[in-house]
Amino acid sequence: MNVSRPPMGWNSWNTFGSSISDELIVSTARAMKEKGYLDAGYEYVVIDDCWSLRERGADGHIVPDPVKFPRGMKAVADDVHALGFKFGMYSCAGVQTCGGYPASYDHEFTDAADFAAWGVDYLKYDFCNFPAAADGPNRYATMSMALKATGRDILFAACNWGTDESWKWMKSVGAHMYRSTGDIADNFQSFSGIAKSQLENFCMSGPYGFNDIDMLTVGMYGKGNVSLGKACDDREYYTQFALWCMLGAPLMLGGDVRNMRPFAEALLQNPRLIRIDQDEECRPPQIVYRGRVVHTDENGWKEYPDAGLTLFKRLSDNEFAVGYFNFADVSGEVPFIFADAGLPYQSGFGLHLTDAADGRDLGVHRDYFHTKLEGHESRVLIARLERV
């Protein structure tokens, strides 16, 4: 299985929760193809929790809900595959899923064999209702082994929310991506806090083991299963997507792609931002600035500690990406001094900058390039070395 770059796809949970069905999954896959998401790289269509009956069958197998999925899971997988996508499902390392449905504790090999027989290409593996006496890393290793035993290539998306510092061991037990935080909500405080909590841990993220900071809420606008507090606006959605791309996190969509607003749809398919996330070298970003933002107005100035962040990411083909982020509620300047990325003035080189949002050429700059941002705003630039 080739998981050399952060996985991209769509997951049903953020918007639909338990309100899932055969028709929803297939219509979503069809819309993703028609609207260009497949061509942009989003290849997985994943059903999350609440897809089964509340009890296992008499033979010990999990039974798909015949009302939600009357044709069974194999038929859904076949339709998703026929549209050019890969098909994903959900289970849990505990005795029940987070929604209270049968999970895979002590059923790992049985469930993995069923998933393979249905044509599953991706398994999200959660951590609810896990026995206190059990060993988490061992149970993730067990499901990893069960998936291997099926003989089918199945991406293992481990989701233990960062318990036991998952970034230190999940890759070694076979996870291709691993959740490192609690669940995301559709508000600025949630996604920004999640991203900032993992800045120092992305150095351990890379091919065949990517740090997963949860599904995106871009384009939800307060509608759906994870709406909590004040929903994000377009500026904040750009910041969320920019953070995920600069960090090299998996890009799993959580909005209703069948009815996405034009801004969100264009953002999620922005080729310059996706290229940063999917760069073949998969390098984590360097933190070149993390500090205060100073807001100045007619009343003077006020300092906002730890509200500014500048990330510098080395890409293939001798290119770079620079991400500026203002986490304050008010405007302020976020700096980038080139020497902090290894390019001092005396080098004789500058950076030729292009705005990733719209492809606008910003010319060649030397020594520094600071940018003023509104509250919760971000900016991403593509850079190339140029002798000056």
Contents of the next structure:
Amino acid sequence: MNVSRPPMGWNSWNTFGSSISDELIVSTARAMKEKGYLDAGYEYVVIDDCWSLRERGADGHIVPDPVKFPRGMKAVADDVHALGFKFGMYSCAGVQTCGGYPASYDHEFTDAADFAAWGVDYLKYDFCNFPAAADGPNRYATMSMALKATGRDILFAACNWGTDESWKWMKSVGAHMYRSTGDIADNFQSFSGIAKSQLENFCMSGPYGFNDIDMLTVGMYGKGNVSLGKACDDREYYTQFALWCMLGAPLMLGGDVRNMRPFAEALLQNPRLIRIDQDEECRPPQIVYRGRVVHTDENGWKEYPDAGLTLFKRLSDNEFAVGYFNFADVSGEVPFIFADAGLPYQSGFGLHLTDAADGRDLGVHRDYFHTKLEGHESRVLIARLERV
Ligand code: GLA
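Other form of same protein, the form predicted in complex with ligand GLA, not the form predicted on its own:
Zooming out: every chain and molecule, the one shown earlier first.
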């Protein structure tokens, strides 16, 4: 199946947790269509954990919760499809899901056949309650096989949180995307730590097997199931979305898209940032600098180690993206000397820069372009080679 770009969509978990229903899923899909998310590329609508009864039926099949989903799953899938989306569901490689519902260990082929019959196009496959005596890679291979045996194209979104260094083998057992980190919480420390932990592993991420650093929290502002600690502000959400796009990670929305603040809605639909994420070459960024940020004020200067990050991503058509990140709590400058990305002064070329936030033309620069950032702030530029 064609998963040649990082998958984009929405998942119920971050905001709604177990409070899910037919009405929530269909109204979310409707809002995603009306508010422009579908046109921006978000095509999967995914129900996470807690959709079934606590026990399998006497026939061994998982039973959708008749209170949450009174029409059954096929009717929900049909409505989601009719709105132009693909439909996703959730199970787990262990004996129970993380929420304590029936999971697919030793039921892989039965459950996959049910998902296919309901019209599922995407399966998120979690890792709670996994038997110690069982083999993780083999069970992910088993579910991949079970999905193929259905004859339906189903995107396999593995989610073992990076266990056994999943980035080294998940693609080879059939996963189209693989969660490589623990769960995101809606705060700066959580998402920045998650992204930083995978920087070096993105060279193994690419078409048909993307490293997944979890669903976004952009736009949640402390409301929802994964709210913990100090909620993010606009500046921090920009940094989160910029990191995901610079890395070329899957973009699965976690906020309530029916009621987004205008800033978050515009950010999540920013065509320049999405274009960076979805570039056809799917190259991971070069890590140009990962190091200190120096903050200077009336009290002198102070160094913040491991707080600065400069990423340079080669796009198709001789375009590039430059990402500057300041993970410190205070302001500082994040550098970029073009020679460190292969463009020395002597080349006779400079970079014509555009700010990805608003499309503003920053002119042609030769040699270097450093950026002053507030604490937790980031900036993304699109660059084109130009003779100077
Ligand atoms: C795990 C996953 C989350 C979510 C929950 C559901 O924690 O990592 O993304 O699916 O389970 O219970």
